[in-house]
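To begin, one chain is listed below as structure tokens, in the form predicted on its own.
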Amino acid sequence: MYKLNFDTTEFLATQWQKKPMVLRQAFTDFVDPISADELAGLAMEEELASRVVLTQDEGKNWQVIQGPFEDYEQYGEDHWQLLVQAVNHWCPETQPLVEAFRFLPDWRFDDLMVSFATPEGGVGPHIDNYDVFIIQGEGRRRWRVGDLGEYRPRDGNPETPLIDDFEPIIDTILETGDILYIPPGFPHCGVTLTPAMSYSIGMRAPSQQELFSQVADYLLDNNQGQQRFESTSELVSPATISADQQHGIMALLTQLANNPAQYQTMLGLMLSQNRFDLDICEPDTPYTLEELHQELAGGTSLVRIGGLKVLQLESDQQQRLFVNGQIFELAATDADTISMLSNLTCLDNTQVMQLLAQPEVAQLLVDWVNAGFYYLFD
């Protein structure tokens, strides 16, 4: 249904984290997955991060309130923007348009955040530390992208994350099924002209502080990283660290990274969890084997919850699966078969009963299925 009208390859080579750019009609004929009345529903929900921005002062300051909400209409009929967080983790009907950027990989992709915006509304000016995909469905909004560069908070405020107005390298208006790609680092700010749908794909990787905490919390978990530093020459002076002692000290992180049983697991583990919470959806009754074969055997499928990671490493010691933070261990399962499940986000009915065929997997799938994980779909 949602098939990217551009050369994903050429994209890759030439804009990925590179610079900016707009894609017009990267979406033929786009239809938006959601509607706004349905998003609002969404944001009345404990359960999802929702946000509406108020502009305020002629465009010039913004206010944010927290969800969930009640109700909109204390907001007017403009100047206003509702934003909700991993929508596809709460709506199966905004998964194909996910799908449509697997292209990047899974462990890359944070969430769908999708956002209603009425005239004049907007975010203000700021910078994101990840890539983005803006989407445009319904409705027309205005876009302008600076380029890299310093820039200073807002009015001087450490603590807003908006940031001091930009020069220009693109100023656009988007239309239904235009994309605008924004690289890290790249201020931007979006006002709206008429009431619009727009849909923000997320893609993250780990920052450096971000790795060396969890990979502190792996090596205590697991009473790891237990070597210390040993040197055999010290320096006359008492008060001086030398260079090499700094080097040498420094090495012992070095060697956990060149070492792929002491990072690999802990990488799975970080890269297969989720910001933000998913829609487990566990049977009321667990399922047996029997049980589970019997459901799919009148041509039944499997279905994995929104936003749900899958994850395989390449080149991987052991045979296993990363899903949402836990490990799941396949060692008697061909390489081949591993791949179906990581990739494929729908195991149809011909497919799931050659995966129940394998001991092992069968097994997998029924543990996945009561973990809420997957779910039945006929």
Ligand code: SIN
Second form
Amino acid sequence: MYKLNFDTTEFLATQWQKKPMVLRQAFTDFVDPISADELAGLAMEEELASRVVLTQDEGKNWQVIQGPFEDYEQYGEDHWQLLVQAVNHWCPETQPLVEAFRFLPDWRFDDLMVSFATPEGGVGPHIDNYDVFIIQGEGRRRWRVGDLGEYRPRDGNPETPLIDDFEPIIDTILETGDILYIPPGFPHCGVTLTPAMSYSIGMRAPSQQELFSQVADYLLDNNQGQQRFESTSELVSPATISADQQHGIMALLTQLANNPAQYQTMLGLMLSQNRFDLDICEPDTPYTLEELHQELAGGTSLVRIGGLKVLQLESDQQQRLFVNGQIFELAATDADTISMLSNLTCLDNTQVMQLLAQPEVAQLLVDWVNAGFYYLFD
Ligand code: SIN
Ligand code: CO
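Given the form predicted on its own above, what does the protein look like in the form predicted together with the ligand?
What follows is the entire complex, opening with the chain shown before.
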């Protein structure tokens, strides 16, 4: 089990989305949930997004090679780092580490990126637009974090995600079990001292661009949002769009944004989707309710696949759950059961049996297992 050693309430009040900080020994006796060899193996699979970054020109330049990889021998003993996204989707052993960060809501959680770095390896100075907790596993790495500010792309190259060197406000060495928290916008750069495993928990929120594109898709898909601007008076200067009309036209958007019936479904659908592929594990033949009941009666648990988001909305006007961009209506189910279904990533056999006794929920579990969202675990 991975249990955080710091006061998360205080962290949320003083640091979260505000200030970077080092959380020394945030995990005591930290044990890597995955080995470097296992990570190297995952990066050989096409389904996973992986990259190797080579440090060149004495730490002044970096080259990125996209995976999947066949072997790593050519990269040698130092000056490189392997990074693999969404490892939590493919390696259930990493799930307990992710669970430690559920003091933040599931909708924000992006993925667990795991990296293996050799001495002098790193990705170079850059800025992320999400919050990240960098957990140091085996090995040691030096991290520098700068303040918020305007930073130029490295060497004036508009194509690069890297920035010029910056003045650090944190300059520290992370040891096994330490965490570095970095809010969006703070420049940072890690350099490896001894062969190291790092775990990045990324937390993201939608941008206006993403929201607008989602709203547009949702309205088009559902043939909604047909209302047009109407006015009772017109300004007489023929070439001018009056201030009233500007407000009135834009009010069509705020109307959508102020109406829960319009935005709740859209937000649930949007925020329950994952940016990275899931390891959907559909059974070879779909279960009937009776078959699933029989299978589970022997003491089996139901486990949610890594990364699947099962969300509910506070003050929702309907009883439902949003799962991976789909809606599951639960009109006849009580609120406690709905919360249990969304909050628990693993349903033990007692809970499963209790849920199967409710016909609407029993059918939901069959649908979820047949969709590959949950799997049976003895
Ligand atoms: C790294 O582990 O070097 C990359 C993580 C990050 O900078 O966000
Ligand atoms: Co970063």
